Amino acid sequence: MGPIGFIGLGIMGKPMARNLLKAGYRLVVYDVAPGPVEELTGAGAEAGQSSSDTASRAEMVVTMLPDGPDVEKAVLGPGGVLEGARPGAVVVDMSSISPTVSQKVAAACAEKGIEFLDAPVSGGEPKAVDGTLAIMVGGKPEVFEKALPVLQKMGSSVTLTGPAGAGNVTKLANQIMVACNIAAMGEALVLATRAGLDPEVVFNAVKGGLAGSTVLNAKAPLVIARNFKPGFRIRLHQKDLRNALLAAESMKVSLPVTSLVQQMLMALMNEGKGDLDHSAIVTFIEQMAGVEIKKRE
């Protein structure tokens, strides 16, 4: 394959280039923030001048941005990657939007004889940077076919959910578990440790058992040990829940329990901790409790 154009380099972006680039790929990277092209030219990448100029050089774009609004100024707008992509190219994007703007962009590419898939991510940096994110895919069989080799270096598991904007779909319905989850161990914990126990003793004790999963796994110790580093910003994970409940609104479709957890995140934001990673969900209950979540000295 010849070149992989690669646009957006933030938490997520940069960690999956470089995963790339270790498996060999010829990139050309491009940001609105000088720092991250520049580490990843150092590891051997090309750099891009705009989103047109990196699209112009490559078989297929990746795209990793914060939402929507982002991703059709990137591919749809002046300077953007239908400026520069020739007819044939793949357009793989990989931010976590709405379906129906992913659609959009789809119906754009098509009509310049490009490809496009929706193929939004799951794992948070860790596995972005392991190269084990869950990916969901969007696009035409054909496409998912020849573009399922690059996905692979970023993620252990990659799945064709349907036609363009269902990979979102998916991730929309992933999000919603992965932060009412949250909010459901925050309140267990809580209650726990306001009743006098080590939260993370209820943590082991529960974690075999039917409560147990992948979201308790990885969020409960971060909890307990206080550390809200950001691996999925709270901002990133409010827009999602607000995507979901659009796209839930325009489908007739009712969401209580998310669109609760929304309102927390959107209380946390207001607070100034929308940069905190979205383990931090459970602060929102700890503060009507007045209790906090830690390990018993």
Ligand code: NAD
Contents of the next structure:
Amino acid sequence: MGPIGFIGLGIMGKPMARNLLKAGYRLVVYDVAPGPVEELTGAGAEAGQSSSDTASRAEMVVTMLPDGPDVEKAVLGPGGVLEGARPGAVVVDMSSISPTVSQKVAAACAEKGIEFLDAPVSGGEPKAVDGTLAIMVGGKPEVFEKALPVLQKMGSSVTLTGPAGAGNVTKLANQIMVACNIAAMGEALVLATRAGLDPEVVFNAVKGGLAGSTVLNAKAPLVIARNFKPGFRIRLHQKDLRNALLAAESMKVSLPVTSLVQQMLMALMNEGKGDLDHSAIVTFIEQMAGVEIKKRE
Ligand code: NAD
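Output block for the form predicted together with this ligand, input the form predicted on its own:
Time for the whole complex; same chain goes first.
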């Protein structure tokens, strides 16, 4: 595999790019923010000057950007990946975006003889650092096989879920389950705390039973410690649920619980909590009860 371009070096992109460097790949990196580019060039990557410059120097281009409009700008826009990419190159968008935008970008790539996979991830910053993300991929099987060795350096589970857009449909399903889980955890621990119980004791009592989950294990200790440093930002999860509801509407599917939690996320953003970790969904429920989930004094 020739050099890999990596565009978008935020909470997730930076450690994912580091894992590719560690695996011995040559990397050309680009971000609109200069700080993370400098960090990665310090670790052995080359700096791209723009998305198109990065693509022109790479056989595969990975993008890890906030949302669909950012991917459209970085791939399809002026100075974007498609201006520079070599025919036969593979663009792997690992951002969580609307499946419709993935399909639009895939079609624009195909017109230029460029292959495309949507490959969003789950697992958050810790798994991005460890290289153990769950990666859900949409695209052609032969392109998936080509990209697989690279994706396996960033994730421990890499699954082809269907054609272009399928990765992001799977990711929306994932995001629904995570957000609703956090909201349910918030209601449960508010109730227990109001009843005078220590939420840590309650967490330890239930985590081995049917209510136990990866979400509970990851987030309950942080909530009890009142640590809402992101992780995964409220504003990004609000974006994911908005994309899920838009997709659901286009298919005439009703998602009542998702829609309720999306409203909570919107309210939290209006309160200035958009950059807190999504575990701060619990603060919406806490406010309604006048209770804070923390260790009993
Ligand atoms: P982030 O906001 O930390 O990083 C995004 C990076 O993209 C920033 O460094 C920004 O400067 C850069 N950027 C934005 N527009 C650009 C452009 N046009 N060209 C070049 N660089 C540009 O976000 P993140 O947490 O790393 O998330 C990235 C994606 O991964 C999102 O779609 C998110 O939903 C998804 N995701 C995040 C997590 C998580 O826990 N943080 C987990 C799973 C999936």
